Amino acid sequence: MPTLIRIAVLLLLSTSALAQRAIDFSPLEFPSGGNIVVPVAEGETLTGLAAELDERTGGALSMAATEAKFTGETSQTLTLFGIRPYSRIDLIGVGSETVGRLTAETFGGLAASLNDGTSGTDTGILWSGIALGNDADAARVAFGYRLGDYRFDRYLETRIDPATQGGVTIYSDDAGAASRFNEDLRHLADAVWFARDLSSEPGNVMYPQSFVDRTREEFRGLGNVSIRVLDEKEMKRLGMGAHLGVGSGSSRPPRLMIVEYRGGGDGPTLALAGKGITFDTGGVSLKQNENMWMMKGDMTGAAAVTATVLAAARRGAGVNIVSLAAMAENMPSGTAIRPGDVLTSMSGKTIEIRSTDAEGRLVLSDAVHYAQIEYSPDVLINLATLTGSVIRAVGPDYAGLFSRHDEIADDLLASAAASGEKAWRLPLSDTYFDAIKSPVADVINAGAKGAGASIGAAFIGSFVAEDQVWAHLDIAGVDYTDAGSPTTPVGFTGYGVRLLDDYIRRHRE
């Protein structure tokens, strides 16, 4: 790539999709004007700050709530305009129970969706006067707000200028919220944004080498971090025939990017491997055109594991983590692999290709093997948009979780529930390993009849030592949302960053 073009690409990639609005914190008080957001506990009458604001506004809130049948149910909202001294008042229900972490984050996300800043008016968010659990502090509200404030508008002719957006201040009696957000949760939110940005970029912009370039820029200046990239020559030397096979049809060569963060001293290493197909045509086994555009996001597993390390490094987590982004562009051409071909993986295991559209498991087969021999991790977790079958099994709200080890499965399920990134454990028995046996090679990569998600997991698992603690998350149903939610706007979700971060905090630090 010519130097000037490369510099231009780097400048584009180093710019966030949307510069983030600063979130400020202030002692609890009613702001003097602007927009105001107030939590409301479920009940027949307004209580807490809502009751106090109702009194200040001459009963306007209670009258409007009665007319609108607003009772404060969780995530119920009511907006009132022009009640002096405020431009608008947003009431958001938080339910009748003690407010927990996810409800606090949802409240923040709803506040962002209701106040996107396009009006240019300052927004004050009040967080008090309700029953709060220990993990439902104002920092969690800010975290939810930041997640809900995401948008990807880089390629729109008319973009929102952050300089014209109104300010955001959270008013609470929580003196430590600012430091907990700015020194910790803000980094996690930024990492989720990073994963979403990577996934949202078009395939002509985001390909294996540009993914590497973008990552290097994002990690620049962080301590205890090293980034190593295996190009096609190094992969060939190491015998990574599966990974090389997937990328053989593209003019943009494959890459295996390894990001190491060493914040845990002599402690064990957690290895995270992610599928990074920067665009997936299906190869010679060409996909149908409908929704093929979404295959620019077939690298969300790689984006999530890379972003997870970014969050840990920025907050200085006391843990050793290595992420492996197994990247390739799956294209049809005269040099592409064909159904019926046999590839030899780095492990020496041979693979009969039944479908070139079952490519994610191929790049991961070499990545997980490399992770084991190079880093000897005590735990290995991989993420991949692997199968459509997982969507048929658990729908669009859950990732499929597979493991031979109950303890890691239980730990990840607990973190899925705590983070709001849902997962459901699916079976992984000898039946699925038997199903991928090939008459001409060690395994087949596709075509086995039965539960496709479990069979895909078994394929990856066949490259993982049985005594290696390992889990596979199939995120094909949760990497993109058409419906959106308060903390996950419509588009690519960055799924997995919050789940893995929660697991790291609970079990690795």
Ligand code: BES
The other form holds:
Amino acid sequence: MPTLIRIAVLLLLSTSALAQRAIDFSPLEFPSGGNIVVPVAEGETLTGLAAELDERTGGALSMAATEAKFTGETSQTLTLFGIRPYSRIDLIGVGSETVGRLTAETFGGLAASLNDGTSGTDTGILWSGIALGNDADAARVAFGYRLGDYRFDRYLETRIDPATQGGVTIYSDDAGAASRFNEDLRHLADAVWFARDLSSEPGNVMYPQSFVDRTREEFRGLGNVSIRVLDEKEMKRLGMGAHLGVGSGSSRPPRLMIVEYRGGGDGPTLALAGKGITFDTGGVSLKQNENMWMMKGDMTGAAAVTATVLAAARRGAGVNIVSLAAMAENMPSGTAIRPGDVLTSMSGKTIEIRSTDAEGRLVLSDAVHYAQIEYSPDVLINLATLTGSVIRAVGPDYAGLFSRHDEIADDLLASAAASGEKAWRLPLSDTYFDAIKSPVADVINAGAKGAGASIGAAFIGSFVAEDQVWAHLDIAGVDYTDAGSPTTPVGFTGYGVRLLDDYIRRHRE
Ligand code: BES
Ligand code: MN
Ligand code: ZN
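Okay, that was the form predicted on its own. Show me the form predicted in complex with the ligand next.
Full assembly next; the chain just shown is listed first.
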């Protein structure tokens, strides 16, 4: 095929709607012009690349740093324009500690945000692992850059076209960085973008079936992957009365989407279940209007687990993972469930509905039951924007972590710390299981006052066998950020993909 036609075909086939700025790698040197980004270690005098650049600019850097009180403290930035031969120099502080993975990612993310909407001039990011320490991985800089470069602007008339943005080259002394990024971390960043896209899409666009369609598109062509979708008919046959109940108020039918990646041969299976409420009005127990729009993101758990499998499949990880996206739209209508209704879940347990707004635990109760009997996973983890209560408990920066098993809890906390997706363990003791007793059914879905996040966790836990290694992450506070950070711009965060990916690398491969 002639090259031009082949390129055209490839472009047409590239299903990902990701328009991204290209990131290239090059051996460490100062480019001859354009924009440059330079790390500055905190200290009395400029060292490493910053010292070299200072010399090249006749001391302009040290003068500017002194004048602007720029010390190189972590995440401090200083932009200088028009110092020859550069149009622009961005200095980014990396602190005085040994530069590790998160500092490198933050540096990359800051480079992206400083570079946002620039003139089209090429940008060179300089990074010396030798000067900054062996953990100062240039692939992590690229990863951070890609994470920080995310925006959701598809419905804006004036969108930034990455093609007009100028190229980005990372100049580093690390020859392996290009392949570590292109064959590995790039896929993880793309998966985070995918999760953010799914979450940011409005409820009129992203509903159970369109979530499935979008996922199929994204996984097309990947090996060792199978996608299975249970529709209402199949769910009825299986007796998934809890999940069906939640979906019954909507004209957009519920789905349970199962994505299975088998890269690990006969090894054990990790099951990831995600809450996928594509819009949560509260149902008949209607929510107030203020901030209700945010409930378009009540499916971020499902997005994160699906995207985690995507990242593993794209990089060809040697693991077996299955994600279960429990999807429904929670609407009030003449066919909706009501408070007082009793539903029979797939497990056979009956559930008294006290609030139709406690719907996440309902869809998950069937999903975790199904995951256990169908896949016998050695570990089961669920992610859900389950309660407002967890936000009151730990705020917007931490997910609540719940488990009956200390080892999986510790492993996940370690991955939370390493990936920068923070989590804090909250209690899950017998008291909370007592709080879900109902006078008319086996369990009640809401009603008990007090520790809402723990009670929600206990509800899901009551559908998980006690010896099943299981953990629940309540991500209601972390799925969206108002403040933004270098690697998570304001908006939906894609929380969980990096954390779960870290867990998979450490404990499953
Ligand atoms: N999706 C919400 C939880 C939520 C609240 C997520 C705020 C993100 C931000 C969930 O379905 C819900 O409504 N939970 C109720 C449970 C209650 C009725 C037991 C809550 O937290 O109020
Ligand atoms: Mn709700
Ligand atoms: Zn909800």
